[in-house]
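Only one chain is given next, in C-alpha cells, and it is the form predicted alone.
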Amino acid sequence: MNTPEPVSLRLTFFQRRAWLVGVAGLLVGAMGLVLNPAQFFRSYLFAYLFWLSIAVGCAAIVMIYHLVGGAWGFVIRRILEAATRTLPVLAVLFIPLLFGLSFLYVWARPEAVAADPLLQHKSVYLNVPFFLLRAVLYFAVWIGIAHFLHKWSLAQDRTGDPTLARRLETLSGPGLVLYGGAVTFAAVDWAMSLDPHWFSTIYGILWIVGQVLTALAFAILVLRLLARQEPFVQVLTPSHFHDLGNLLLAFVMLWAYVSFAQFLLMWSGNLTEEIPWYIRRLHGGWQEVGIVLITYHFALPFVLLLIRRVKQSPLVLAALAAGVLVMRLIDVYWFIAPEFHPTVGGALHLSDALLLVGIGGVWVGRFVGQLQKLPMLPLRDPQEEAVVARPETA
C-alpha cells in the first residue's frame, strides 16, 4: 500500500509554477499598455474583481464558521485562512487600477463631468480622491480582519485556550456586518458606477453572494485537491463533502433568488434609469451569455446538488465545484464588459487571458505560499474530537 505523500511536496511544486505563470502573464499583459490602454485597464478591471472575490468571500465564510461551527468548516478552515492572508497582495496588486480610472470610470474624467449635470450632482461622492480614500478603508477593513482571524487562530493551535475561540466568535459577528458593508460600497465604486447613471439597491447583496459562493467552490476544489494527502486522508468522510456540497446548493439558490430578484424589479417598475442596464446585457449576444448563465450556474447545479450521491462523491464535487467557479468567472465578466462593448464578440480580447491568468497565477502563488506555513488542520479546536470521530452519512 502507498503511503500518502505530505502536503508540502505537492504545494511547493503548485506554488513555483503558479509564480512563475503569474508574472510571465503579467509582463505579457502589460504590453497592452502600449497597444491599447483602454482595453488592457477593462481586462484588469475584470481579472482583479474575480480573483479578489475568492479572498474577500473565504473572510465572510470564516467567520461564519467561528459563529456557527460545524465539520464543514473544520476541514477547510485552513484553506479559507491562507485566502485571506492574500489580501496584502491583492491592496498592491489594486495601485495599476488607479492609472486607468478615466479609461474606465466616466465620472473620473472632468470634460464629462462637466457637461453632465448627473455627475456634476454625483461628483460630491464620485470623486478621485474620496474614491482613493474609500479603497484604502475596504482593504483596511479587510485586511485588518483578515490579521485578527489569523493571529487568534495560530494562538488557538499554540495554547488551545477556551477564550480564544469566544475571542474569534465574538470578532465575527461584527467582522461580517463590516464585511459587507465594504462589499457593498466597493462594489458600487469599482462595478456599479461604470455606469454613474445606473443604481440597484440590490447591488450589493449580489456582489456579497457571488464573493462567497465563489470562495466556497474554491475550497472545495483545494479540498478535494489534498484529500488524499496527509493529514486529510486520515479525517474526510463523505460527510464533509456533503454538507459542503449543500451549502454549495443554498448559495446557488441564494445567488439565483437575487439576481432574479434585482431583474425582476427593475423590469417591472421599467424606469428610464435603471432598465438601460439590463438592455445592454440583452443583445448584441449577450443575451446568450446570460442564457448560460440561466442554465450552468443555476439550473444544472441546483438539479445535481439535490442528487445525496453527488455530494458525497469528492470527485464529483469538486467537478462541480470547478464548473461553478467557471460560471463565477463569466458572471463577472457579463458584469463589466457590457459596460464597454455593446456585442460579444467585441467584448473578447486576448488581454483577459492574460491578465486573469497573470493575476491568478500571483494570487494562487501567494496562497499556496501561505497554506504552506499552517498546519492543514487547526490545533487544539474546540470541535476537533467531533470532527474527526465523525461517522460517514449513510
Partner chain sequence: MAYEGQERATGIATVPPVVGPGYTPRSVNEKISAIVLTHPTSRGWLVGFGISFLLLLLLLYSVVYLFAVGLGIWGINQPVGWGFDIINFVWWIGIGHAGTLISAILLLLRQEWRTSINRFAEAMTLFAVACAGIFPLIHLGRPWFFYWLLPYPNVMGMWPQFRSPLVWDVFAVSTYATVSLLFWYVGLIPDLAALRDRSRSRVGRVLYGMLAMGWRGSARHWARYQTAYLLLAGLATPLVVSVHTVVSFDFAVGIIPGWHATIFPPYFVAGAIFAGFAMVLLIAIPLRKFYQLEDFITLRHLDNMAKVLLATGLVVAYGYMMETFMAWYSGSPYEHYAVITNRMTGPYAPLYWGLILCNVVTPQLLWSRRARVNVPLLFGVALVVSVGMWLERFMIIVMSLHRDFLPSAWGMYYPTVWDYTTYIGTIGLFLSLLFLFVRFLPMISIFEMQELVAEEEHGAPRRAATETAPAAEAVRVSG
Second form
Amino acid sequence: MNTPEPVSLRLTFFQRRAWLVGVAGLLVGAMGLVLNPAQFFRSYLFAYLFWLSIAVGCAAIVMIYHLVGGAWGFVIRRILEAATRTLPVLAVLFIPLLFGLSFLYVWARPEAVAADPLLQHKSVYLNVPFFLLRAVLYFAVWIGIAHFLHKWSLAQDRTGDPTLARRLETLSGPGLVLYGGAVTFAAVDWAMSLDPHWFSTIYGILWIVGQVLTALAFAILVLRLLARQEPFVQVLTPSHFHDLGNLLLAFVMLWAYVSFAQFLLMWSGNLTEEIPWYIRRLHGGWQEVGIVLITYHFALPFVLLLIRRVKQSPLVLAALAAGVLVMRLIDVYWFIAPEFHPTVGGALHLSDALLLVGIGGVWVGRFVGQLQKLPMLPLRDPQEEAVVARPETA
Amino acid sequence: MAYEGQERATGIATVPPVVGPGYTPRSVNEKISAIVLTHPTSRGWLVGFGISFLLLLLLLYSVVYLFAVGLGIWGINQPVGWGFDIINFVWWIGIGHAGTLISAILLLLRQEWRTSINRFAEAMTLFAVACAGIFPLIHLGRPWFFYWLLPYPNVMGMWPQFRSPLVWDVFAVSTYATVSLLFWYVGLIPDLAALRDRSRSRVGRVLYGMLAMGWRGSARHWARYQTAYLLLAGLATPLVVSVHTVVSFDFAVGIIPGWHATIFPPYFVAGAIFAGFAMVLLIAIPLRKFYQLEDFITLRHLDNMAKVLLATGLVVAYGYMMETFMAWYSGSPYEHYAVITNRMTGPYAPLYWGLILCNVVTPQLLWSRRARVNVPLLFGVALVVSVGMWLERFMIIVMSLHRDFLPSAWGMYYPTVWDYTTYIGTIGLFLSLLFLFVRFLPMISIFEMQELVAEEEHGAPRRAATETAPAAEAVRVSG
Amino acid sequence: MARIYGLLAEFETPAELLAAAQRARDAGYRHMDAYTPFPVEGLAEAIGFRRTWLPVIVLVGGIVGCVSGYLLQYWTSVVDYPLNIGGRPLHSWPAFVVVTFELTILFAALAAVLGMLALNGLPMPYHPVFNVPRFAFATRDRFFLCLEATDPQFDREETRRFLERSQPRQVSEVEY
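Switch from the form predicted alone to the form predicted in complex with the partner chain and give that structure.
Next comes the full complex, and the chain you just saw is listed first.
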C-alpha cells in the first residue's frame, strides 16, 4: 500500500476550492434576488433540480446494487453513498425556494386561483401548506434511506457481520418503492405544476430515469477521476468500466424510450389539455434544443456505447459520461425554462450559470468531504470476494 | 427445505446452486434427452394431451362457425367493439414476453439460473404468440383479406396507413414471432444434434438430423454460434419492450378516456412481464414435479422468478396509482368519470376490485422469502396473477368503451358462449403445443446445462455471457 | 490405402483437448478442427480461429432494415398514396419510428441467423467426421481434435504418433 495521504490532501484542497466557488456563486447569484427576483427563483429551481437528481439517483442505484449485486456496483458503491449523504445539505438548499413559490407557481397566487376553476379543483393538492408538508415527507424518505444505507455500510466495514448485507437488501426493496413514490410526486409538485393545467402519467418515470442516468454518469466520471488512486488502482479492470458502460447504454435507451413514448402519444392525440407543453418546447428555438437532445442525449451516446472499445476505455467512457451529464443539464433546462420563456434567447440568463455553479460548488464540496469519510471501497462487502478476486485470479 | 435451513444456519442469504449436486455433462445429457427419447409415453401425458387436443378442436369448431356466420356470434357491438378478442390478444401476447425476457435479458445480465428455464420459456413465448395472433385475424370482419394489412403493390393502388398503431402492431407482432422462432431454433440446433446422435430409432435420427442441419460441434462453429446468440439476445431485448409498447399504443394513441395515458407503454411492458412470469411458474412447477427436474429447476429459480413477479407487480400497481391520481389531478370530467367513478363504482366495479385484489394485493405475499419458496403457494399466486392480468385487460378495453362521451350511447358488454369457447380453445392450442414440445424436444437446454455443470466440475473457465474475455487479462487501468 | 480426411483424437475433458490443440498448433499444424458437445472457452483461438465478421453482417442487416423501413413509409405515405389522416402531416415522422424500428430488428436478426449458418457452412448433411462411429459422442461428453490431411505437415504415421503423445482415449482415421 502506498501512502494514502497525498490523495486525501488533494481531495481536501479540491473540496475547499469547491466550497469557495460555490459560496461565491451563491452570493453573486443572490444579488439577482434584488435585481430580478422572478428570474432568480427560476434559475434556482433549475440548478437545484439538476444537482438534486444526482444525489437522489445515487440512492436508487445503491439500492439496486444491494438487490442484484455485481462488480459494477461494488466499485462505485462508496461514491454513490457519499452522494446520498449530501441530501441534508440539499434539504437546506431547498429552503430558499419556499420564498419564491408565488414567483414560480401560478397555483400559489391566490388571485390566479380565484380566476381559474381548474386551479380551484386542484387546490386540494396544489396549496402551499400541503406542498410544504409533502416536501418534508420527500426529504424524510430520501434522507432516511441515505441514513440507513450509510449506517449499515459503516457497520459492515467495522464488523463484517453477514446479517448486515441481508439487512441492506431488506431495506432496498421497500426503499426503492418509497423512493419511486417520493420522486414521482416531487416531480409533479416541483416541475410539472409549473404548468398546473398540464398532466402526464409518465412524468414521474421520466424524472426517475433521468435521475438514475444523471447519477450513473456522475459515478462513472468520479470513478475515472479516482481510478489511479488507492485503492481503486488495485481493483479496477476494464471489465468494470465495460459493465458500467452497458448500464449507461441501458439507461440512455430507457430515457429515449420514455421520452419518445410521451411525445408520440401527445403528438398523436393532439389534445388541448396536453399539447401546449410540447408546443412551448417546439417553438422559439426550443425545438433546436430538442434536436440537440435527440442527437447528443440519445443518438451519439447510443452508437458509441455499442462499441466495446469505448466501454472498456475508462478515459473515453468518462468523457462520454461527462457529455451525458451536460445533456442531462440541458434536458432539465428544457423541462423547466420553456414554462417561463417562449424563446431560448429570452431564457438564458446569467443567474442560470451563477446558481448552477453556486449550488454545484457547495454540493460538490459536501460530496468530496463525505467521500473521504469512509474507505473508498467497502471493506467487508460479501460481494467483494466474487467481485475483486475474479480479475486477480483469472 | 434445505434452502431455508441453510439460510437460517448461516444467517445470511446464501445462494443455493442452480443445479443439484453430482451431475456430470454426461448425466445431464442422459437425463434430459431420456425424457424425449427413451421414456415411454406416460399415461399422464396422454390424458393431458387428450384434453388439450379436445379443447383445440373446440377452437377449430368455434372459428369455423365464426367464419360461416360472422362476428355477430360474439358479444361485441356498439359501443363495445373490442371484447374478448382483443382482451385475449393482449393477454396472450403479454404472456409471451417472459420467454424472451428470460432468454435474452437474463443472458445479457449473466444470470446463470436462466439456463434451465429458458428453453421452455421460449417455447411458451412462441405458443402464446401463436394464440395471440389468432385473435386480431379472426376479429377482422373478413379475415380472408388479412393480407391487406401488409404493404404490397396491389391493383387498388392503396398502401397501409402507417400513422395507425394497428398497422404498427402487424409489424411488431410478426417481427416478434419471427425473431422468437429464430432465437428458439438457434438455441435448439446443438441439442437437436445431441438427440440425433442418441436416438435409437431411424425416424428419430433422420428427423432430428434434418433439423440439426449437420451440426457437429466444431469449435469454429461454436465461436460464431455464440456471437450470433448474443447478438440475437441484444436484438430481442429492445424488441420485446417494443412489442408490448406497440400493443399499448393500440389504445393510448386513441383519445378515449381510460386509454389515452402516457404511462401506458412502460406499464404495459411491466404487466406483460408480470403475466409472463406467472405463466412460466404455472408451467415450471408441474414440469419439475412430473419429470423429476427438481435438481435443474431448483428453489432458487422459483425464488428468483417470484422476485421478478413482485417487482413487476409493483410497477403495475404504480401504473394504476398514477392513472388514478392523474385522472383526478387532470380535472377533466371525462378522465375522472372513466378512470375513477366508472371503474370503482360502475357496473363492472366487482371486476375492478377483483383485479386490484389479484394484481396488487396478492403479490405482496411475495415479500416473504418463505412464501417465495413455498411451491404450492407460489403456484396459487401465479394463478391469481394470471386471472388478474386478464381482468386488467377487461378493465382497460371494456370499461373504457362501454361508457361513450354521450350517455345515449352507453351500453353493456355481454360475452356469448362463442367468446368463451374461442378463449378456452386457445388455451387448448397452447397446451397441446406445450405437450408436444415436452414430448419431442428437450425442454431444458442440454448444452448450456452441460456447460454449467462442467464449469462446476472442472472449474474450467467458461465464456462469459457478455464479451468480457479481454478483461481476464486483468489489464490495469492506465487511462 | 484410401485417402483419408484426417486423424481424430478423442479426449475425456475439455482441458485435455485444449492442451492437445495448443500443442498441435505449436507443432506447426494449421488445418485442424475441434469438436465439443458445448462451447469451450479459448478453444477456437487455440485452433487458430481469429474473429468473425458476423457483427458487421448484422450491422449491415440492421441498417438495410432501418433505411428501407423508413423509405417504405415515406414513399407510400408522401409520394405514392398521400392521404390526410386526422390532419396529421403526410410526413409524420414520429409515427414512422415504430415500423422503422421493427424492420431494423427483423433484418438484423435474420442477418444474424442466416449469416451464422452461412459462415458455418450449414446445413451440411454429410461430413467425413460422421464416419467415425465414436463421433456420436461429440454431442454428449467427449471432446475431439481432428488434424486434417490437407495440412502440409500431415503424415499418417507421424501425425498419429504426435497425437498419441497427448494421451487421447483413442485415435481414429477419418475416411471420406
